[in-house]
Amino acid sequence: MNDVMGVIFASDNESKLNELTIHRTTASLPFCGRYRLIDFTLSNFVNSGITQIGIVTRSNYSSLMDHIRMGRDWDLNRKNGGLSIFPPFVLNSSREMYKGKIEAIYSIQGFIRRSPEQYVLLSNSNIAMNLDFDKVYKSHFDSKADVTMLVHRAKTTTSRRLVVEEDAGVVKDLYFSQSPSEEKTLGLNVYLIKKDLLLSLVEHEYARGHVDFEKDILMKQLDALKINAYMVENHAAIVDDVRTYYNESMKVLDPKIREELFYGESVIYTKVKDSVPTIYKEHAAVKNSLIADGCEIDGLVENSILFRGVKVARGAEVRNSIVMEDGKIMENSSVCYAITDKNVTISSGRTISGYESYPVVIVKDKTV
């Protein structure tokens, strides 16, 4: 896919992710023990031969910069092409950061114009999937579509998921879901479009003060453009609030989903850290859990995900929870249906318990 460049939007739905994105952007949200959400999009791009990639940030992007560095772990530290990270641009009259994808794309139009590729693959960074984009490009080219959007079948768990009505792969209607409902065809917020067409559409809508790519371009242009839907059959997850973050993380405890997500079409890469192996002490008991390297376990861990450097002391219990990097669960404490962010300490004898429908979140660096 030497004729396709990639654009990734690093910030989306921070308000719905609440405590998890106070100190970071959505793209750098930790996922499944040792990854960040952006790892999936970056890996899919690189594995499909897309090596000219721009990342548009909006706020709290220092952790993203630290994670990506020069893109070496994805083979993007190269002389031609590679990774370009764009800091927040202020374009609107109210001096605020960009409000939507239209403003974001308009702010980097120079980068897009200068790139030699003729097609642009636009993607949010909150999508966990393993996909070969060569197949998407072939489908787009063969069908002579103006826009190809990726879709999957799933339940609408939150409001404002893009619902797609299609017939034989051609999109007939688009609208936002208003409440949770049964399984539907939903957009994955990934679009393949010719560069010149994209810039023309963006300039037209930006001049009129419009900011929402889906509402102000795709929905308005349904009759004028041929928009095709490419169905993603493998596991695909959109993380857009605390509940979906928890649920999609827990799904990865299923070996079939884990295999599909990390070793399906190709390998998912992440920042390499040289950590020691996990130590399982005399009283350790681990059941159906993902344990990253560098942990020290002397208690019970069940149906949970532990990131690097987590310590679970003797007598402590961790059930149905996500414990991020360098967390400490002290003696005789209990954590159930919880998400503890980086460097969180649960003191001895404490009990932290949420609900399966809505887990409790402990923010970064806190001691409870």
Second form
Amino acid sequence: MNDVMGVIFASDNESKLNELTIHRTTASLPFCGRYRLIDFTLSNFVNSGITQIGIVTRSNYSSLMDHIRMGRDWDLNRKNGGLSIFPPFVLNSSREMYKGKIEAIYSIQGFIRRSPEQYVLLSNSNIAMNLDFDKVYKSHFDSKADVTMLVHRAKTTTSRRLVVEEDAGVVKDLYFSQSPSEEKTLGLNVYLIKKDLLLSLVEHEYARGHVDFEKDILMKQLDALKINAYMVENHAAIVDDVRTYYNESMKVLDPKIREELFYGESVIYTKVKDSVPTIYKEHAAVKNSLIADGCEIDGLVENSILFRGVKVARGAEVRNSIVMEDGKIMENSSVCYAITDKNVTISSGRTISGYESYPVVIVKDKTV
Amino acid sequence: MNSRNKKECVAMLLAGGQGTRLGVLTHDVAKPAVPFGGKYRIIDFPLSNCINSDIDTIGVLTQYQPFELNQYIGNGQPWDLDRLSGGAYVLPPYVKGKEGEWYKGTANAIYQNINFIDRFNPEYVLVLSGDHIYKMDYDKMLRAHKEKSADCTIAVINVSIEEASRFGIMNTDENDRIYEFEEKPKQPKSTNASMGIYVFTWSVLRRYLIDDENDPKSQNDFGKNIIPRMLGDGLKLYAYRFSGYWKDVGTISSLWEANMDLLNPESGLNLNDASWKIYARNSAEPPHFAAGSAEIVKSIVSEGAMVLGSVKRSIVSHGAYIGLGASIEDSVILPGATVKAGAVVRHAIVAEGAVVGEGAKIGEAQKAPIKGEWQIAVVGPGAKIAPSVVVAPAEMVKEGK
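Got the form predicted on its own; any chance of the form predicted together with its partner chain too?
What follows is the entire complex, opening with the chain shown before.
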């Protein structure tokens, strides 16, 4: 995979992730107890030998910078290649943040052109999966396609997804769907394409004021380009609003999905924080839950995900919830169907309750 | 000797110990590489203490079973020791000129690395051992050494008079100056036990190491030769008093006790201390999972572990698996070990990658140690225990049963 470079778009659907992305990019959204969403894409890239990686940010990228630093935890602090992070406004002529992927790619075309690799893997950062990109590369060659796009089988929800009609791996039609339906073949917003082709397509559309890669390039060029669909058989989670964030998080409590996500071909790396292991105290009762290091548990935790450094005091109850880093659930409080962001305190005796279809979100640093 | 390479203090960590008293646990690894506390290894403590004390140049002296330790230390990055100048250096014995030899003793190990130390032209050398669990600010000790213009400063800890005859005892005057050193005295005159941590003024130590090497009768040991000779010559040796948690984990019983101390808030061993973190090489595993059938109390569980059974007063290390209906009490499950369904584990250590078969019974519950030693059953690294097999208290299983 020495001939492939990676480009990751750090921001997707931030408006729909509401409170969860006030302070951060989608890429740095905490996921699965100790990860950020971008860890999956970065780890898959690195494990597939893609070590020339550009990350394009749009806004709120300080949390992302803090997470990635020099890329050491992903073995990306390299002399050749490694990470390049592009803050917004990299283009002298741009007066505002990029509106779509076409603009984003246009703004970093110098970086893409200068890199020695001939192929570019474009990826959104809201995907959690475990994938060996060598296979994608091989499929791209075998199919002699112009573009290879990753797809998976999933039900659509109310979030906007790209539906793919394919015939023996060749994409015949593409359209967006935003209504719940039965299982369909859906795009994962990951594309492998030859560098020169990408740059010429982008330049052409950018000059005409078009911004959307899927709508303005793929759909428009459906007849001109041969688009190969690469089916991801293992679990792939797409997070694009609060509800999918909650549902995809909870799916990881399933041992089979955890196996596919963490014990597949890639080792998933993340920023190392050197927390101590978790301590269970005398009154701890933890069932069907994923618990990161550094927690202190003396209460009840059921069907939940605790991030690093969470404290659950005696008599407290956490059910069907996601408690992010350094959350404090005090004595005799109760949390149900909730997502509490980093450093949230639920005071003694308080009750927080949402619904399975509408989990309540408590924003960062709040005390309830 | 480039002055730009100069370091005020270089640490030399003696990590070559064979650790024979740890039996099967050190059969394939050096003692400092033995896992501890769910995600650490013993050597993480002196390495983390060094970096937290602003000592960034450390020679790690290895010779016995060095591969795992070498790999673990790597470039020192987990301890922030991948430096442009200084950092962690693994120093195995090597052939110099015509002859090469093993490290004959603790002093000889430093003697053989005089050239390494000289490269940094240090004022002081800190000598550490790789078999204790403790958190200590070596910088404070170094400051005490400088304030007293000492030639050698030895860290001591107050032990009970009953224990004193198991240690090297430093007898001191009212200014903490050492006038006598007694190795394991039958009639101890004081309770200042040496912790095996020394600060030497390098120019002085360098001279004594060369003299010691030229003495064919010497055992080339700090406690037996160097310290007594310095005392005999009237050098200024001072005791540096340390109070806090410190434990020699040289035996199975003490290693088990130190792990259990992590569960006891009164033990004084608290690793959850943001100002004094203990660093370890990370194993890149997802959070641990407690299944619907799990019951975990008064225990420590680390990343990547999967618990379906019952765990009480125990340590479950990263990547370990506790099967349905298995019951673990007062035990230490090391990284990647598997305890299958229905197995019963009591007062035991199940080593890395070991597999305890269905319904096997490891060890027995105990109320108190016998003559100071807990009767801990040990399943060795990678050992396979067949279903329903019984492993007796204090028994050590190397490969399987």
